[in-house]
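Just one chain is shown here, as C-alpha cells, and it is the form predicted alone.
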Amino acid sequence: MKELILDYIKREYLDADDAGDAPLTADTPLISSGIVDSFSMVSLKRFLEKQYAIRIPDEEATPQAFDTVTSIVGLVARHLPKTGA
C-alpha cells in the first residue's frame, strides 16, 4: 500500500524539477513541506477511496492524517473492511 501511495504522489504532485531533491519516503512530510496542498489533499482522498473501495469521513481527512504516507496508510487501514475468520 505504501508503494502505491508513494507512486501516486510522485506521479501527481512532483514535477521533473523535484526529481533532484531528497527522495520521497513514507515519512516525508507532505502537507508541511508543500508537496500536497488542500486541493491536492482532496484529490488524494478521492484516489484512496476509489482505489481501496472505502469512504474516509471528511472530519478524518485532516492535514495531520495526510502529512505522511505512513499516516495515510493508517487512515486507509482503519477504513478497510474487516475480514473475519
Second form
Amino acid sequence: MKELILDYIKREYLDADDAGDAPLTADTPLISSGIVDSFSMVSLKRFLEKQYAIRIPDEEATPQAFDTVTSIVGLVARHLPKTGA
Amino acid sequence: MAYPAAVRDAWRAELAGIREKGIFKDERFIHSPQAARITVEYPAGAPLKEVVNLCANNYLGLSSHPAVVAAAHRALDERGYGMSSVRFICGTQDVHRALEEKLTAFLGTEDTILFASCLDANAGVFEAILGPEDVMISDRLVHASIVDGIRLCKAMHDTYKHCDMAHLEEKLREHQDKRVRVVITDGVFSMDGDMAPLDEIVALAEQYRALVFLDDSHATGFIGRTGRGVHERFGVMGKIDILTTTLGKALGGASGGCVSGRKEIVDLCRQRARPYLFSNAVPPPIAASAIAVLDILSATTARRDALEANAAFWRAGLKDAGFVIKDGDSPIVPVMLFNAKLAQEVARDLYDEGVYVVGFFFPVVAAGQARIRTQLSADHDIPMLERALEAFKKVGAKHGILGLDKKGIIEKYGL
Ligand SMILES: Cc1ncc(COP(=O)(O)O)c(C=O)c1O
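What I would like now is the form predicted together with the partner chain, since the data block earlier showed the form predicted alone; can you produce it?
To see the whole picture, the full complex is given below, headed by that same chain.
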C-alpha cells in the first residue's frame, strides 16, 4: 500500500525539477512541509477512496492525518472492511 | 466584553513566534503619491527618504496620472463621494453602467459586473454559478482570492500542477461525468511573473467541453499587443467564459474589480454573488477614473510599450549581474533568494541603497521559495533602472550571491 500511495504522490504532486531534492519516504512530512498544499489534498483523498473502495469522512481528512504516508496508511486501514469477520 | 488574559497571551505568543522566524511584516509609510519615485518613512519615525519604487502594481504609471486624478475630481463634483448603498438598492449610477460597458468592450467579452475588488469578484463568482454536480479544476498557483472563492462553492474541486497541460488533460478526462467543468487559472501569476499557456488551455477546454476562467489582474492594460490581457497575447479573445480583473493595479490602482464574460454568468452574479449583493457600490470618482483610464489605453499603446521595454531591460540587467530570476515575459521579475531571512536582509539593504522592494516568503510563496519580487512600471526610465541595478549588484555582492545558482544559494544560506 505504501509504495502505491508514494507513487501516486510523486506523480500527482512532484514536479520534474524536484527530482534533485531529498527523496520522498513514508515519513516525509507532506503538508506541513509544503509538498502538498492543503488545498490540493482533495485529489489524494479521492485517489484513496477509489483505490481502496472506502469513504473517508471529511472530518477525518485533516492535514495532520494526511501529513505522512505512514499516517495515511493508518487512516486507510481504519476504513478497510475487516477481513475474516 | 471578555478578552481573557490567556487568549491575549496566546495571540501575543503567536506574534512573537512570527517575529522570531524573521517573517513579521511591518508597513512603511509613504508620504507622496504612488509613483516610480516615492518618499518613504521607514522604519516608523525615521527621516523621510526618496527611493525608487520597484514593488507597486502601478504597471502603467496611471495611479497618479493627471488625467485620472482630474476625472476623479470631476466625478466627485458631479456625482458625489459615495453611494451609501449596494448596487441593486440605490447604488447604481450612470458611471457604473458606463464603466461596465467600457470593460466589456476593452476585454472583448459579452458583459461585465463590477465588484468592490477582484478579491470579491473571485470570492463570489463560483458560488453564484456552480453546484455539486460541477467541478472546478484550478492551477495550483492561483491567487489566494480564487482559493477562497473555490472554498465557498459547493462544486467539487481539483487542481493541476502549475501550467502542466498534460496534468490538466488528465483531470479533464477524469471529470467528464460532471455537468460543468471550469478550468481556472491566473493570466500572469503574481508571484512568479510567468503566464498561463492560454491557447493550449482553451484548446483543451474545447476538446473536453470545459469553461475557462481567467484572472487577469496582473495583465489587463498591458499584456497583449493592445494591452487587453493574456487572452489577447495568446490569440484567444472571445473564448474566455469568465474573466476577472482588478482596477486596483494597472488601471489606476484605486480599487474595484469585475467579472466579465458570458452574459448569463454575469447576470447570475448580479442575482446571486454575495459580495455584490451585500457590499457597497464602487464610489463614483473611482468608477469615473477607471473610464478615463480605459479611454487612455484604447487611444494609445505608448504606456504598455514603454513598460515592455523597461521590463526587458530590467530582466537582462539582473541576469547579467548574476542573479537567479524566474524566467518570463511580464513586468513581474522575481529575484530568487530561497531563504526567507536572506530575502528580508537583501530588501533592507536595498532600501539603504535607495531601492524599495519587499521580500516574499512562506506562506505567500511556497516554503524555500523566498524571493524579492520586482515589478516594473511605464513610469520608470532607463537611468532610474540603471541606478537600481547598481544597487542590486552592490547588495548582491555584499551577500555573496552574484553568480550563484539555486543550489549555491541554498548551500550558503539554507532554506
Ligand atoms: C491574481 C490576483 N487576483 C486578485 C487580486 C485581488 O485584487 P483586488 O486588490 O482588486 O482585491 C490580486 C491582488 O492581489 C491578484 O494578484
